[in-house]
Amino acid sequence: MARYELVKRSVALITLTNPPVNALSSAVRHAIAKSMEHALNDPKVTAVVIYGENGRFCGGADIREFAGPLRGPPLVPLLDAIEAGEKPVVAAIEGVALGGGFELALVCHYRIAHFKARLGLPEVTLGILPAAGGTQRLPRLIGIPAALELITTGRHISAQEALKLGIVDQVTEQNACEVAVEFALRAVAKPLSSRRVSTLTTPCPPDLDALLEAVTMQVKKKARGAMAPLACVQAVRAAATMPYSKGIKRESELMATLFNSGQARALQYCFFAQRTAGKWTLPSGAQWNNSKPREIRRAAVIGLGTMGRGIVVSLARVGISVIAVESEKKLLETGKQMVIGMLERDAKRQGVSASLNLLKFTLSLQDLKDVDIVIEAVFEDMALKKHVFQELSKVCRPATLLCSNTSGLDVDALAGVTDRPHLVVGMHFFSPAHVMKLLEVVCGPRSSSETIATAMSLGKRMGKVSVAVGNCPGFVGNRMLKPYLDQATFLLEEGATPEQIDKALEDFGFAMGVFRMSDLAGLDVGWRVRKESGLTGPDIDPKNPPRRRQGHRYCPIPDMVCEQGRFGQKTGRGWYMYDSPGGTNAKSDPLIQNLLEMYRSRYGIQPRNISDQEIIERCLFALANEGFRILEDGIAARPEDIDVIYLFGYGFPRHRGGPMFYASMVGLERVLERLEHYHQAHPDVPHLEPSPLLKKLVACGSPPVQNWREHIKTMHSHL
């Protein structure tokens, strides 16, 4: 797990060998301790270089070990011993130095980084803090403000930024190990006292208390209930106000509070769930590790609206040639200018040239005859999409993949109008497509394993978190969203306000409550879907709309809001009012309150006080309940896939783990009991009736979320 050799006759080279990222497992820690002892006691050795095999210094702790008791030597005494040694130790950083790997680099007396290396302390994203001296050494090295920013965000930095901050001593374009060895030889005669970071005095600004207070308020606002970022601030405060020995003790106490918390378990679950989501399997036995994706060199995007523009930018960013198609010259020119502007702003931020040579804009589908893949991003209308796919079948090579960026339409119906149904797949991007990380890859019943593998691989190449889902109305994300939105509007009928519901959800951890989110997305989007579903339209009396549609309870309030031309931020009025069309500052609108009061009065609804707990339970338990049904139906392969979709596409708070993990943390028995209670109170709301899978899991003793798959017995899967 660590290779020891003598180079240049007097430099001990300790190479970490624990692929893929040389994580600090118990075996690696033991090997480092043994190698360091050997080096420090060998009179032939004058200096030490620590290096990582295969171009990766160290990716940090082995997170899999968090679940069990600590084995092997603890990290803190090991790092203290390296720093206290009387022979210079140089870290040769290539690839990554993250978490415990960064803390290992900090105890080395010198740090040499390859120019492509990335460094950081991402522990906060796992619900913990850097607990091997990271919160105590980094502030001593670079000062309080810079250390606070890196530790509370977990942000990775480049080698160049690390040099500017004073974290590394040299950045090189050569082999970092070879440079570090030469550097170590030159450092032999130099005193080490000033190179031991733990002995340095933390540089503190004169307004330390005010700075820490301001950062605490800022972190509280951004963290939305997450504990780890605030604990990080407290740990850095200790570095500023205590000697190292007491600061490291405070760091340890804070870590103990976080380590076994539900939030830490949730965030670590998220870490592994994201990796699990890429491991899709089809009923045929085809799966992620035995289905080879095609190489994509040339792509086409149909439609240059908001989604199409974002997809074009995402493809061009990763070096794929893109032909963008529009139906009208004016739309084409507008889309072209916006795409070019987005790519130029990107390039300016990165200090590189924009890859505009990869782009071609056209009005003719005939130009697509040689592309490898087409992503259709036209208006969400089935007849229009079918027409596009029929035309693509005539124009494109027989081997070209045809993909639809649809948020919920039947992918198999689109495949049915083509001459290649096995090469058709859904690629549901989230808006804005060049920013949002999630991609739902929708597998139609005739989509081949090669087609799915190609779409998943392309998504990953574009920097997306790709999740394979089955084909049904709304797929996973939007299908689950409907009962969540329905519960919010039912609560409005019963006495709540948009502000109260949004505040409860934002206090839970969402960046935006349901009504603020709807205003941002545009209320007309959902209105159009309801019209197409036959839930509302010209045959509905706008003054006295019925509260039952298609045999179930229905809340017509969103339709009534839209009838008034209130479509959200873009019109300056929605559930809230804004300073102007396009404004973002949401304010309570008395007209909405009047509408609610008139509505309740008209239908004889006596408003009642609704608790925040009821808001959370009805919205989120209904959301999870639909997730259980999706698992029963085989639309998602596992609960981790659902959680990843909600974490990356719908802003579910990471420290809650996702809707399915949250249900398991609350307790499946509790979720079942509350759903039964609410369904009894509202028997005309079918999505409150507990799903058979939830009942089955409770009957089986509520197994951990990772074991649910054993209990999901489906006759067939849509994946």
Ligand code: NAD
Given for the second form:
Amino acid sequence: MARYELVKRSVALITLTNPPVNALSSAVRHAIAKSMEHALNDPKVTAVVIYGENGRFCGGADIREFAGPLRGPPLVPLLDAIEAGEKPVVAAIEGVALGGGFELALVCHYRIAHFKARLGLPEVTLGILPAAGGTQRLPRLIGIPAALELITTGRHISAQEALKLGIVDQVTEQNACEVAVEFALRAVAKPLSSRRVSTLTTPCPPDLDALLEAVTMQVKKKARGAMAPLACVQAVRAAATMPYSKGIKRESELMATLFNSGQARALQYCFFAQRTAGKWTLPSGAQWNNSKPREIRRAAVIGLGTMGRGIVVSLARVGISVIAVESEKKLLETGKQMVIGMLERDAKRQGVSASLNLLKFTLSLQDLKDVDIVIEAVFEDMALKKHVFQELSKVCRPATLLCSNTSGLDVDALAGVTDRPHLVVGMHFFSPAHVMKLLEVVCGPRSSSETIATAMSLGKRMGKVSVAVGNCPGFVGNRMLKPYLDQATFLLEEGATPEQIDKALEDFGFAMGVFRMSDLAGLDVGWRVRKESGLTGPDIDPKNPPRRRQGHRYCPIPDMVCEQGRFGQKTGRGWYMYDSPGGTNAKSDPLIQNLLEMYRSRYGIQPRNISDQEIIERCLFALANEGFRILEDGIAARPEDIDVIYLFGYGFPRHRGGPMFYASMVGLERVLERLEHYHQAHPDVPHLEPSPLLKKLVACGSPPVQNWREHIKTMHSHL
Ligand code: T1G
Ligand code: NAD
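Coords for the form predicted together with nicotinamide-adenine-dinucleotide, given the form predicted on its own:
Expanding to the full complex; the earlier chain stays at the top.
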């Protein structure tokens, strides 16, 4: 777990050897303690270098050990002893120095970083805080404002930024270990007292209280209910106002509160769920580690609308050449200017030149003969998409992969019109596609494992979190959205307002409530879908009871809003009003209040007071209930996949873990009981009826979410 060797006759080189990230497991801590003791006691040793094997210094505490009792030497006294030692210790940082790994570097007397290294204290993203002295040492080294920013965001910084901030002493393009050994030899004669960071006085701005107050407000607003960022501010305050010996106690108290919280469990679950999602498996036995993706060098994107532009930018950013196709000259030119603008802004931010030579814009599909992959992003219209796929089938060489960015249409129906159904797969990006991290890879029944592997790996290369899902209307994310949206509009009928519902969801932690989100996405999109599915529009049979469609309860309020030309932010009016079309500042609109009142009186609905609890339960339990059905249907392979989709695609609060994890935290029995209650009250709403899988899990004693798979595996997989 750590190798000890003597180099240059007098330097003890301690190399952490715990792949893949040299996490500080109990065995590693034990090995460091023994090695340090040896080095400090051996008279031949004049200096020490700490290094990590395989070009990775250290990824911090071993998160997998958090679930069990602490074993092995605790980190704080171990690190204090390294700092207090009488021989200079130099950290040779390559790859990453994160969390406890960064804290280990902070107790070394000098830090040398490779120019590609990244450093940071990401504990806050795991619902905890840097608890091995990080909140006390970093402010002493770089001052309160910079330390607050790094600790409360968990942001990784480059070696160059670390040098500017005074965190590292030298950045090198050579082997950091070799440079550190030479550095250590030169450090032997120098006094160490000023190099012990815990003994430094924290540089404090004169207006410390005002600064902490302002940061607390700012952090609170961004945290949306997460506790860890605020605890981080309190810990840094201790570094400013207390001696190290007291500050470290405060850090430990705050950590104890966070460590046992549901939020920390949720955030740590998210960390592993994200990694689990990459490990897709098909019933055929093909999976992430036995299916080879194809190499993608040249891509094409069809349709340069909202989605196509972002997809082109995401591809070009990672060095893939792209041919972008539009249907009309004017649209092609507009799309081209937008894409170039986005790439130029990118390049300006990074201080490099935009990779515009990778791009080609055309009106002709004939130009796509030689591409490796095509991503279609034309209107959501099956006939049009089928036509495009038929054309592509004729034009592209037989090995070209054909992908669709459809939000919910049948990917297999598209495969069926081509000469290569095994090379067809859905690549469902989220808007704006150059920003949003989620990619649903929609596996049709005929998609080959190589095709799926290629789409998953391309997504990863584009910086996306890719999740493999089965093919059904709406796939996973949009299929679950329907019951969630329906509940929100039913609650409007019954007496709630858009403001109240949004506030309840935002207090829960959503980035945006459902109505603000709909205004942003555009209300016309759903309206078109409802018209196409025969739920609204001029062809509806007037004999239909007014608030029922296809045998179920139906709320026509969203259609009424659209009929008034209110499509959301883009028209300056939607569920809210905005200063102008395209505005983002949502204000309550009395016209919507009137519309709701008139609607209720027209249908004789007596509005009632609806509690925030009911809003949360109805919206979120309906959402999770559909998630259970998706698992039952084999459309998602694991609850983790569903949670990752909601975290990265729909703004679900990370500190709640995702809809499925949240249901397990609430308690499956309670979720079942509430769904039964609401279904009894609303028997004409099928999605409130508890799913068989939920009932089954409750009957099995409500196992933790990581064990649900055992209860699902007998069911049919569409993946
Ligand atoms: N503990 C346990 N496992 C870890 C781990 C860790 N710290 N970091 C990574 N892994 C596993 C990961 O689950 C995956 O496993 C494999 O390593 C490769 O990871 C005292 C309390 C370092 C930037 O938050 O951010 O220190 O899926 O796929 O893309 O104050 O991993 O193969 O089975 O992510 O190259 C703080 C977390 C801990 C860093 C590498 N540290 N790690 O990214 O590979 S708390 C962190 C990362 C702490 C102290 C406190 C990234 C990475 P598997 P990967 P990667
Ligand atoms: P959009 O209307 O903004 O753009 C579609 C573009 O395709 C238009 O510019 C149109 O001119 C072009 N086009 C139409 N037919 C064409 C053809 N034959 N050849 C070349 N170009 C053609 O639509 P959008 O929002 O970008 O959606 C595109 C696809 O992405 C749809 O399938 C949609 O469901 C899906 N999608 C949209 C979102 C979203 O939030 N907008 C999110 C995920 C997926």
